[in-house]
Each structure stands twice: as C-alpha cells, then as structure tokens.
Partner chain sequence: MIKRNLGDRILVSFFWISGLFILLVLVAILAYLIWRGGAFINIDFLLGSPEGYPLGSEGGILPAIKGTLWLILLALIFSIIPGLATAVYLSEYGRNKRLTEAVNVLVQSMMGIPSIVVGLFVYALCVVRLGWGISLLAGGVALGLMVFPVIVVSSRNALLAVDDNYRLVARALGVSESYIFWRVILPRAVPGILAGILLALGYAAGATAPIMVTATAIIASSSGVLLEPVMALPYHLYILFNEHMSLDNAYATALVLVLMLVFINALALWLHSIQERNNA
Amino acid sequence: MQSPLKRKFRERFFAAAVSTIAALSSLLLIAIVFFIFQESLPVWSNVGVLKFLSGANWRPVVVPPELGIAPMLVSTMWVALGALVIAAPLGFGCAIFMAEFAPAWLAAVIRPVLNMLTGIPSVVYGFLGAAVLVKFFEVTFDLASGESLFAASLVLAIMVLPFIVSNSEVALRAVPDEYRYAGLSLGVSKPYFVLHILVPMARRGMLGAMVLGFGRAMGETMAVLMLAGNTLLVPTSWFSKGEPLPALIALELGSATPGTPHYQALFAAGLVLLVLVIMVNLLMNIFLRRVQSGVNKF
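If we take the form predicted in complex with its partner chain, what would you give as the structure of this chain on its own?
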C-alpha cells in the first residue's frame, strides 16, 4: 500500500503532465503558422501582399523574379468550387436518402461504405482519375491531353462526397421529431416535408458540411497534381488547365534552393493556402456549433 502523500503527488504529477502536453500540442498549429510566415516574410515585404496575390506571372528563378500567384489562386478556387457544385447536390441527396428514405439495412450498408471511401488515399483517386477519366476525355473528345480543372473537380467531388453526406446526415437527424409528426399529420407528402420543413431546419448544418467539403477540396494535393494539367496560365474556363496552390508547392519545393526568393515565395503560397483553409474551418465551426446547441434556428 502506498502512502496517501505519494499517491496525491502522483495524481498531481499526472494532471500536470497531461495539461502541459495538451497546452504544448495545441500550440503546434500556431507554431506551424508562425514558422511558415517567418520563412515567407521577405516576400511580403519585398513584393507586397496585394501584388503577390494578384500578380499573373510566376517566374521565380529569373532575375529579378516575378512572384504572382493569381493563376494558382484562381485555379484553387475554381477546382474547389467546381467540386462543390458537383458534390453538393449528390451529397445532400444521399444524406436525405439515408435520413428519410433508405430502409434501415441499406443505410447501415451505406454508412461504412462512406468510411471506406474516405479511407481510400488521394493518390489512388488521382491515379484512377488520370488513368481512366482523363483517358476517356482524350478518346471521346479527341483531345491531345484530357487534363483540366474539370477533371480535377470531378475527382475531388467524389473525394469530398462522403464528408458532405455524413455531416449533412447528422444535421438532418438533429431536427426534432415533432416537426415530422406535425408536418405529416397535416397531410403533406414526404417529399414536401423534406423540401419545405426538414431541409430548411437543417440548413445550417448542411451548409457547414458544404464548407467542410470546400476546405478539403482546396487543400487536396495529389488529385489536382495528377489531373489539373499543371500550367501556369490564369484559367479561363472550367475546361482549361491550371495549377492549384498545393500542386505548385508539391512540384517546386524540391527544386527551390533554400533562402532564394523562389523558396520564400513557395512558403508565401503555403501561407495563403493555410489562411484560406483555416478561415473556412472557423466558418464551419460557427455553423456547426449552432447546430449542436439544440435546434437549428432559422
């Protein structure tokens, strides 16, 4: 039997250790942001935020270097928004299906399938997209190369679909049953109930799910690297090629000499991406917190 004093000490020690590690680990995010900011500092002071974001030319190794990431920024947004346009209707449809229409056994099959789909690595999606989808475009539309923002959006849509479905389903199921009974007792049809009562009630949560999907799509690297075509021009349509920010970083980091403007500009690009994604996440946090705090208010 150990003495009470010793036990008390051990307890205190455990509590202190756990709290310290938790505090340190939660500082990781701040450390990452700060470190990347520091590495990119010369870009912000030499080029300026606005010029860096809106510059249409990326020639990092000529002297003097031209550092503008507008083409990549536009590509990133275009690819992610495109993915959302494709994935959101399907995702909401599937979530509504699982919450309202699917027999219990079918929903019980779909749920683990969603998990499996999120478990498939992005490089596999990218590979299949490039080997099958891009080939298909090339053959069908007789193109020299089938890579495009559209191809990337299609594959990203499949990748973010499970996230949209599972988060929307949670939001739909959070709607209290009274509304269902009230609606159905008034004699409205089930689809009417879904469209005019259920979905408006779960609106916030479903929007949050969409925002989450958007953040995922923006930060995804492998699929866009293998599908978007990787050209440094500002994309003019969904079907032109582009190079989203993650692909830029993945392609050029290895060849940029540390300390050069090229290297620093890649970190600046990374910071832009990081800030975008964190903003999206905070936005989603606001949406989802409101969902958790009881009923979805109008």
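Having looked at the form predicted in complex with its partner chain, could you now put up the form predicted alone?
Left out here are the partners and the other molecules; the chain alone remains.
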C-alpha cells in the first residue's frame, strides 16, 4: 500500500505535468496565430478588414490586386453548416441508440467501425466522393458536372459523424444512474425517459460534440477541394459550386511567391478561418455555461 506522502507527491506531479502540457498547448496556439497574423499584416493595413471580408473579387496577381474573400466565406459556411445539418441528427440518433438501446455486442461492433472512419485520410473520402457521388449526380440529374457544395457537405457529414457519435455517447453515459432509476421508478417509457430526461442532462456534451464536428468541417481541405467545384463566385444555394477557404489556400499557396500580396492574402484567409473556428468554440462554451448555470439555479 502506498504511503500518503508518496501518493501526495504523485498527485502533485500529475497536476504539474497536466498544467505544463496545457500551458505549452496554449502557447503553441498563440504562436501559430501570431505567425499567421504577422505574415498577413500588410493585407490588413493596406486593404482593410471590412473590404477584405466583404469584397467579392479575388484577383491577387493584377495591379493593383483585388483581395476579397466573401465568396469563399459564404462557401465555407454553406459546406460546414450543411455537413452539420446532415451529420448532427444522425450522430445524435446513433449515440442514443448505442448508449441506451443497442445490445452490448452490437455497440461493441459499431464503436470500432466508427473509430476506423476517423483514421481514413480525407483524400480517400474526396476520391470516393468524386468517383461515386459526383458521377451519381451527373447521371441522375443529367448535369455537366456533379460537383457542388451539397456533394462536399455529404462527404464532410460522413467525416464528422464519428466525432459527434463518440462524444455524444460519452456524454449520455456520463449521466448518473440515479436518473435512470428515478425514471424507471416513475414508470415512464424508455423513449420518454431518453428524450425528456437523459438528453437534456447530456445536452452540454452533445452540443460540444456538434461544435467539434463543425470545426472539423470548416477546416477540412482535400474533400472540399475535390468536390465543391472551385468556383470563385458567391454561391446562391446549397447546390451551387463554390470554393471554401481551405480549398483556396491549398490550391494557391504553392504558386504564390513569398512576400507578394497574393502570398500575404492567403495567410490572411487562413487567419480568418482560424479566428472563425476559435470564435465558434468560444461562443458555444459561453452559451453552454449559461445554460448549465440556468439549470443549476433551477
């Protein structure tokens, strides 16, 4: 049996190690943001934040350069929100099924399959989408090209589904068993218990899983690069072609000369994407804390 002094030392060592890792991770994020901001600083000073975000023309190699990323911003939101609209109901439903309704052997089969989906490279998803999904749209709807933001959203939904399922299932299983026993003692049905007691208790973790999937969808590159159509026009619908910010950066960064406005504008686009993901996470955390505080007060 360990002595109290030894146990206390291990606890302090573990707490110090975790704090150090957290601090280093935060410093790394700050360093990345600072580097990207430094590389894109001429764009913010010469073009301006509002003009860069709201401009509809992207001609970085003309003189003077026209730097506007509004079409790419709209495309990014269409793709990410579309993927979330498809994946969130499926992910929540699958998580509830695995946590409360599925037999243990079936959940043990589904869980590794979902984990395997997270390890498949995004270029493979993009290739399968281009070979199967795009061809299906072309043949079924008699289109010249089946590439669209909708096709990209469908593939992204498959990619973010495992994150939503796994994290939502953890949140559901973390609800104390006392609530389950209370529901059974009241004689309510299992579906009623899940919808009115279990899901509200686990909503913080489930919404966090949705935010994680949204951030992944916003930052995905290869799948949207191969499926979205790469058109520098403001998309008018989910079925239009577009070019999300990650696809823009991946396509043009290799051909941009360092130090030129084109190169700096791509870093500025990367900074906008990073800030968007951080803001979504911060706003959702604030919202979840307010919801939790309201529940605790009640």
